[in-house]
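Single chain ahead, written as C-alpha cells, the form predicted on its own.
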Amino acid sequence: MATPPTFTPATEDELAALDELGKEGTWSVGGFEQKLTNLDKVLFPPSSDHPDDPPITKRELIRYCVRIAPTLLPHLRDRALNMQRFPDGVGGPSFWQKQLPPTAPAWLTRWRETGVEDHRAPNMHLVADRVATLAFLGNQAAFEFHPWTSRIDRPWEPTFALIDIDPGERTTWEETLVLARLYRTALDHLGVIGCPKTTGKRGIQVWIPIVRSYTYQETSAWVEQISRAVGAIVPDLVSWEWSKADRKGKARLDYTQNASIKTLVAPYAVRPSAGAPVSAPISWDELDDPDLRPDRWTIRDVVDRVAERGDLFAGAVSLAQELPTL
C-alpha cells in the first residue's frame, strides 16, 4: 500500500505575511497564491464563558485552517467534501455547498461524482488535499467540513461505520456521556476500535474504521443493532422516532447516517457557534473527565492540544477492521 502523503503547515513567514495583510490582499501559502478578502470581518462572537475575549475574525479562521492542516488533511484527502458556508458570520444566513463553481481557482483538486445511485445530477466536488485549499475555504467562510464516508476511487463503499449520539432538547450532557460510555463498553466487549469525538455542539460521535468490503446497508444494520442494545439499557433516554417533534426531547442514536451521500462533521472542523468550538477527538478515558464539555476546545486552543496529545483520531485513517457478527 502506498505511503500516505504528509502535509506541511504554513511557515512562520507565511503566517507573519497573513498577519501583515490589510483587510484584503494576495497571500501565498504552500506554493499557491490567492486573493483574501474581508480579513477583519467578525465571523464568531466570543462565547458566553469568555465574554471579554476578542471576537474571531476571518483572518484568525484562516490562520487556524493552515495551522491545523497537517492534522486535518489526512481525514479529508481522497474524499468528496460537502461544506457549510457562513459569509456573514455565524449570526447570519448560511448555505450548504456541494458543487464547486467553475470560477474557483484552477489549482483546486476536483472530483465529479460517478455512478450516481439516486438519479441526481452529479456534482463537481472539491477534494481538500493541500494546505492552500484550507486557506481558500477559510476565505470563503466555509469552515464546517463534511467529508464523504467513502473515498473517491470507490465512492459507494464506506470506510467507516458511524455512531451518532444526537441529543434531544431535554437530553443533558451527563446523559449524553452515559450513552457514550455504553457504546465504549459495547465496542470494548466486541474488540472493535472506535474513534470518539465531541461534535463541538452537544453530541458525541464515534467513527469505526472498516475494511472496504461493506455496503452502506450493512454498516447501517450493524450500527442499528449495537445502538438498539445500548438504547435498551437506558430506554428512558432514547427515542427511535424519526421526527424531532415526536422524540419528546429524548436523544436519537442515529444509525441512519450510514448511507451514501450522508455525512458527519469532520474532526477538527469548526462549528457555527460563539467562540468557534471545534469537533475535537478525545480518548475514551476522557468520557470520565469532569471537565469534558462538547464545546471544550476551540480554534484558539485545539492546535496546542494536538501538539501535546497528537492526533487522537489517527486510527480513523490507519485502521481497517472487520465488523464482528452481533
Given for the second form:
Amino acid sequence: MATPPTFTPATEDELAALDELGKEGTWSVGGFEQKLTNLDKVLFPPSSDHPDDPPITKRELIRYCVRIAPTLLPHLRDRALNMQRFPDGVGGPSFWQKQLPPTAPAWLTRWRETGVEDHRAPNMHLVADRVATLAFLGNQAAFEFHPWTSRIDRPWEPTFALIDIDPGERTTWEETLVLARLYRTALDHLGVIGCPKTTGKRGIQVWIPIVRSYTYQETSAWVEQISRAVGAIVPDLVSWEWSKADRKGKARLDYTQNASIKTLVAPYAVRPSAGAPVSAPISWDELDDPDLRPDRWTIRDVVDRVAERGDLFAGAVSLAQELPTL
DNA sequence: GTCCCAA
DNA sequence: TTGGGACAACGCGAA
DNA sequence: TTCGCG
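The form predicted on its own done, now the form predicted in complex with the DNA:
After this comes the whole thing, all chains and molecules, with the earlier chain placed first.
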C-alpha cells in the first residue's frame, strides 16, 4: 500500500504559522495547503475539574490533531474512516459522515468500498494517511475518529477482536475497573495480548490484534464467550438485556461491535465532552493506579504522555495473533 | 462545517 | 442573498 | 416486519 513508512510531525514553523493565522486563513502543513475557518470558535468548555482553564478552540483542536498525528496515523492508515462531526462542539448536534464529498480537497486519500451487498451503493471513504489529513479533520470538527476494524485491502476481515466495557448509569468507576481486571486475567490465562484504553467518557475497551483469517461472526462469538465468563463471576454488575431500560443501570459487555462496518472510537480520538478528553491507551498495570480515570487524559496532556511513555497501543499495529479455542 | 438548491 | 436540508445503516433480539 | 440499540 503506497503510504509513507513514517509520519513526519508538523514543524515548529508550521505550528507557529497556525498560531499567527487570524480567524481563518490558508495553512500549509506536511506539504499540503488548505483553508482553515473559524479558528477561534470555542468547541469545548473547560472541564469541571479545571473550571478556570481557558476553553478549547478549533485552533487548539487542529494543533492537537497534527501533534498527535505521528502516533495516531499508524492506527488510521489503510483503513476506511467513519467521521462523527460536531460542528458546534460539545453540546451541539452531531452527525455521522461516511461518504467524502467530491468537493473535498483532491489530495485527500479516498477508498471506494468494495464487496458491498446489492441493496446499497458503495461509499467513497476517507483514508487518513497524512498529517495534513488530520488538520483537515480538525477543521471539519470531525474529531471523534472511527476507523474500520479491517484494512482496505481486505475490507471484510477484521484485524481486531473488540472488548467494550460499557458502564451503566449505576456502574461506578471502581466496578468498571473490576470488569477490566477480570478481562486482564482471562486474556493472560489464554496467552492473548490485548491493548487496553480508556474511552475518554466512562468506559474501557480492549483491542486484541488478530491475524486476518477470522470472520466477524467468529470474533463476535469469541468475545461473547469470554464476556459471558467474566459476567458470570460478577453477575450483579452486568446485564445482558438488550433494552436499555431493562438493564437497571448495570454495565453492558458489548461484543456486538464485532461486526462489519461497525466501529469503536480510535485511540487518541477526542470525545465530545468538556475539557476535550481523549481515548487514551494505558498499560494493564495502570488499572491498579488509584489516579486512573476514564477521562484522565485530554488534548492538553496526552501528547506529553506519549512523549514519556511511547505509544502504549503500538501492539495494535505490530501484533497479529491467533485466537485460542475456548 | 460546508455544499447545494430553492426562494 | 439567505436559509434549510443533508451529511450512516449492521445485526441481534424482543414485540 | 418493525423497533430499539450501539
